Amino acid sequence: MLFNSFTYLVFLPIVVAIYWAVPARFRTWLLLVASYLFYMNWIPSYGLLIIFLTLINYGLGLAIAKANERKRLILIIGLCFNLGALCFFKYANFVAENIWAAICASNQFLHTLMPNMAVSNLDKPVVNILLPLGISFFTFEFIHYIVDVYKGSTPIYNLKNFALFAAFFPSQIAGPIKRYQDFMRQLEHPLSLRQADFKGGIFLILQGLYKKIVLGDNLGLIVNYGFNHAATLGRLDAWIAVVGFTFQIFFDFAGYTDIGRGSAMLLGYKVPENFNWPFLASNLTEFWRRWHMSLSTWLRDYLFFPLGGSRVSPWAVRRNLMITMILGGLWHGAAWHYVLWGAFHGLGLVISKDWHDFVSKFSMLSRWRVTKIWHCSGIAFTLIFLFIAGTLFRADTLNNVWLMLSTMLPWLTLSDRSHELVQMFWQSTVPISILAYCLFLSLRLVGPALGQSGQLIVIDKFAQLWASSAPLRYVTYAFIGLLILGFAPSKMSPFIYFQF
């Protein structure tokens, strides 16, 4: 089941009022089914998979908790179960397909020095193992869940509030990634339903639609057609598509976690942000302290951290961000262009990491760094540094990687080609959305406070209508759903972390 769908647009409204309609003692189990129900909705096999991983770990985190002098034992256990787990549903084909072509190599290498010794038909295997949506993030968070049970946390007793955890919907197929005490203080304590939770809830829905599907699917169009006509781009189109594509996994990205967590407030519950402004970001390190910061916290307390992280020697964090970095990159997707996408963010890392030591051995920079001119370069370089990444993560092969980067560079290519995209690009209503978009956000982040300074006064009585007056926001949120609808495209898209 979509979060775009108009399935789900039927299921969460019906599930929010049986859940506030039945007594407290039955809304996890409510929740429980709901979740189940959501899950089960794509291939129903698979939730016979989410509660086998849910019981081993249910049992693995009692058994550490119980444990004295096995308990690392345990924890290790249960951490190759897991990545066991995730690689076989992961990874299998990847390999398969890897070992398959270095025995096709060998062979014809063979073939070449020994003809008479090399085998003359290679029968490909078959391995066709469906990867499980949302198998990445349960992993993450039965890894999060043993591993703190390890360090000292206090397990889950009841079952069927682990289950909950670990089925969750709105945070279920592509989080965010929650950690399990949060959301066990929500569970033990749950909310009445309090008018600012419908309102935001519903307000990060409408959001979060508009962004996957107005702003998102829109751009995914223009895109996908840029990748897949790498080799007849003009410099301007090539750029237009790697741009896009980085503006479109963040709406699309985006727009899931804003319906997830409105989803989640129409409930009474709070899952984690997973955005806080990215391109705004003025080096790497800030970037990735905005982007997917549950992954990125994950990382860092899961991975980085027990690998030394930075109190260990400056070649041992260097190894340690790579290494972290390269990990990421596998873990978005089996595929080798997505661990280059790893270590070409591990090495930036490693350069912007070197770059703020060596301005801090001087004065002079260090005086510069603190104003606009440094900051503003500082985005315009994180900028274009994601946009080169971005072309290792959407090209399928490195081919395509080098045709984008060959045509968007004037100094790798010396004449230009069509402009198909650009005209394209024109004719979309991708333009006149992120100029309403940007609009909006401008209203958002400095409205309030011209409006308290006096200065655009309309604004602040705005918005003190629309917060006391329920006619004016269900008449606002009929108009962004009727905008929503007029500049969805005609095919509806999957989101495109369901794919990790």
Given for the second form:
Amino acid sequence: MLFNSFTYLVFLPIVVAIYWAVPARFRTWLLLVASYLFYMNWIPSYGLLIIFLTLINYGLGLAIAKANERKRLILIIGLCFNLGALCFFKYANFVAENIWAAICASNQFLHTLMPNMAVSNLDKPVVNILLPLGISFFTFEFIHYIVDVYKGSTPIYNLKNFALFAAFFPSQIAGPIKRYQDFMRQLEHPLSLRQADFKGGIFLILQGLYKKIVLGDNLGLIVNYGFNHAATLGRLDAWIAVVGFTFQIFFDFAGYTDIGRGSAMLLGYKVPENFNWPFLASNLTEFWRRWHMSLSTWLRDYLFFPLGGSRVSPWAVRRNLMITMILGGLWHGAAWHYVLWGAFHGLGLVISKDWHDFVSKFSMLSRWRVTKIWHCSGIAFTLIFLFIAGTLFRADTLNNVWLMLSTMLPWLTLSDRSHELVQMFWQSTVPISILAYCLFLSLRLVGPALGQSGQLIVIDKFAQLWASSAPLRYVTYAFIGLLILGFAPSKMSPFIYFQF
Amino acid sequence: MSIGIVTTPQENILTNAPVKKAVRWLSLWQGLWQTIAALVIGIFVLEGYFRLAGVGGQEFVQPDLKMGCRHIAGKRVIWRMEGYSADKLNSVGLRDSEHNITKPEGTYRIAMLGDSAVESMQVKMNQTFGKVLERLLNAQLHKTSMHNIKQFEVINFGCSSYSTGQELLQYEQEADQYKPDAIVLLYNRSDSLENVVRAKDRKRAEARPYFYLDQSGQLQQDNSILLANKDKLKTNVLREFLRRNSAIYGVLTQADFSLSLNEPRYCKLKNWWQALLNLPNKFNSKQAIISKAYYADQSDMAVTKALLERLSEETKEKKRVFILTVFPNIVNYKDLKEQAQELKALAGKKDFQYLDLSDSFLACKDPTSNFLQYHFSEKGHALVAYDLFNIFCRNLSNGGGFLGVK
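Same protein, the form predicted together with the partner chain this time rather than the form predicted alone?
Let's see the whole complex now, leading with the same chain.
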């Protein structure tokens, strides 16, 4: 079920209403049933997969907790099982295709050397495995669970609670990747419905829908057109497509996270944040602390640290960074351009770290580092890096990557073709929607401070009225809903991160 | 000294029943006032914002008792569903600039009939194939003299969802007044199905005039579906005001349309809701009921051919040129291919011009670039215009007989 679908719009209020109406002891059951309904709405049989994985990991957790000597062996079995399931569903097609390509290449090579030995007709193997939604996210949650239990955390003894941890619908399909200790704390000490949560939840859902539908989806129309017509784009067009994609994926994913967090809040749960102003990061290390935070902390805790982290020799740190980011890239999708994207980020992190170390050695550079110009330049460089990395992420083929980069970068080509995408951008609702969003953000950030200092009394008064008047709030919610409806493209697009 | 419970004056007030009641009324009144104020301010702000952003201006047809639907005259339309355009319909509701009904002397008029493919909301008005053709012909006029023609004028009568039958009626009731010298009708794949209604579909059929062939093979009009929907098609002052002026109304109808297309569950829920609303009407004897079919199910192509025959005869009677143009079949739809063959044979038999756009579209390096999704792109429009221009020029070079100006 998509968060931006009509079905979810009906599903969520029904679940929330029944959830708060039934006695507390039935609520976990209700959420579990709702989560499975939510998941099985797409392909019902995949519900069995999540049940199977849940049962196995539940057993693994208990076994690890009980075992004394074979603890490590059970953990390894558990890791192999979870990674095996992920690889089977996510990478079987990729592996089969690459093996086939290698066989074809060697066959061709053989043909040039010994024509009689080569096979004349090679049939491409067809592996049709449909990727179960959210498998990358819940297998990571399972791995986190068994590793933490192995390290000494208390396992979840209640199967129902464990099943809900894995299936909890607000974070089931595309995260944030939860930590079971946080989730269990909330499950064992359920909150009552608080007005602040209710207000915050609705606000987050509306904000998420605005980001996803009004900004992300409308940007997506321009970006898709650009990447589908990469060969005919002018320089400015290519930049619009690439910059547009970087923001599209942010609005798409941050929108999803907001809707998920908002939905969880309506049920009295807190799901971790995934984004913290990532485009204000002044270097790549900081960017990864602000972007898809639940994944980057997972990669840090369960991959980078076990590899040795940064407490090893400088070359080993570089190696660890590269391995972490390449595998992070592969986690996003089974294609070479994702691997390249990961490697590019890994290289960026290595350079960023080395630059940091270099600057620290010189006192003059260290003094400059605290200036605003340095900080702003850092933001600009990081953004340019992200735009180029975004091309690797979005372009389906390496040929398309080259086409986009060669059009974008002035020293690679001199061609300047049509400005179709520029025109498309200005004709779209994107500029005015971004302007409205920026206005909203600045009011949210600066408004309260100005209100308190008496410079903008109107904002302060309005904020007070907003907080105290329920009718005003509901009418405003309705108008924001209408606003989102007005700017929605004629067809809803799925969330980008659903494919991972 | 006595020890008692000390109450604040406020508590005293709240324990007093009449005062409590008054406070409740006051808060209710305050809530109501705030809701109304928020609604009024919200409507104004949202209307303004939607207008500024060019959103909600896609509602441009209104119900019509004769035709089923027609354009809203003078409506400014901002189209974003497929492609982009921001133009105003003219004072009689054509997607065109203003045209005098009286034809200026020396003007050669071409009327374009068709559905959304002719209406062409997906591109700017001056990029539609009608406008491009007009420019091409007038430019040709400067190069070579064309008898007594001083200028060419192309008028776009295209309207979304029109069937061939509606296009024929539109010719008879509207286009004919403009005294066109040539009529170009663009035939689309689903047009023939829209001309007839089958007995089993009558309850769900769209309100429009349908056609059938009677026992003697004569073409007849079936207005029963229109009449049954009379109440829905009647002008509702408030609704028409909103349709014409409100962007919020436009957004709501647009959302309804998009959801109906893309969300099966929304459709189900909407059908249930409508069935529930129609429940009282079931017992209302005054309610118009869609009559049972009084003729056998028709062959849609037979009816379509009869409609085109009638149009051809009417144009021939007034010595006008009729060009039947068939939508390009780049996907190689079997049914459209068969329809095109039948229409080509009809054109030969009835002696009117026939143009299948498939040939020139398929000759392109990338035929899909002539389309946005379902409709012509700017490039596609130019290609249609060139095809028509060639027809006009070819016939002009044959002594002008085609142009009717011998």
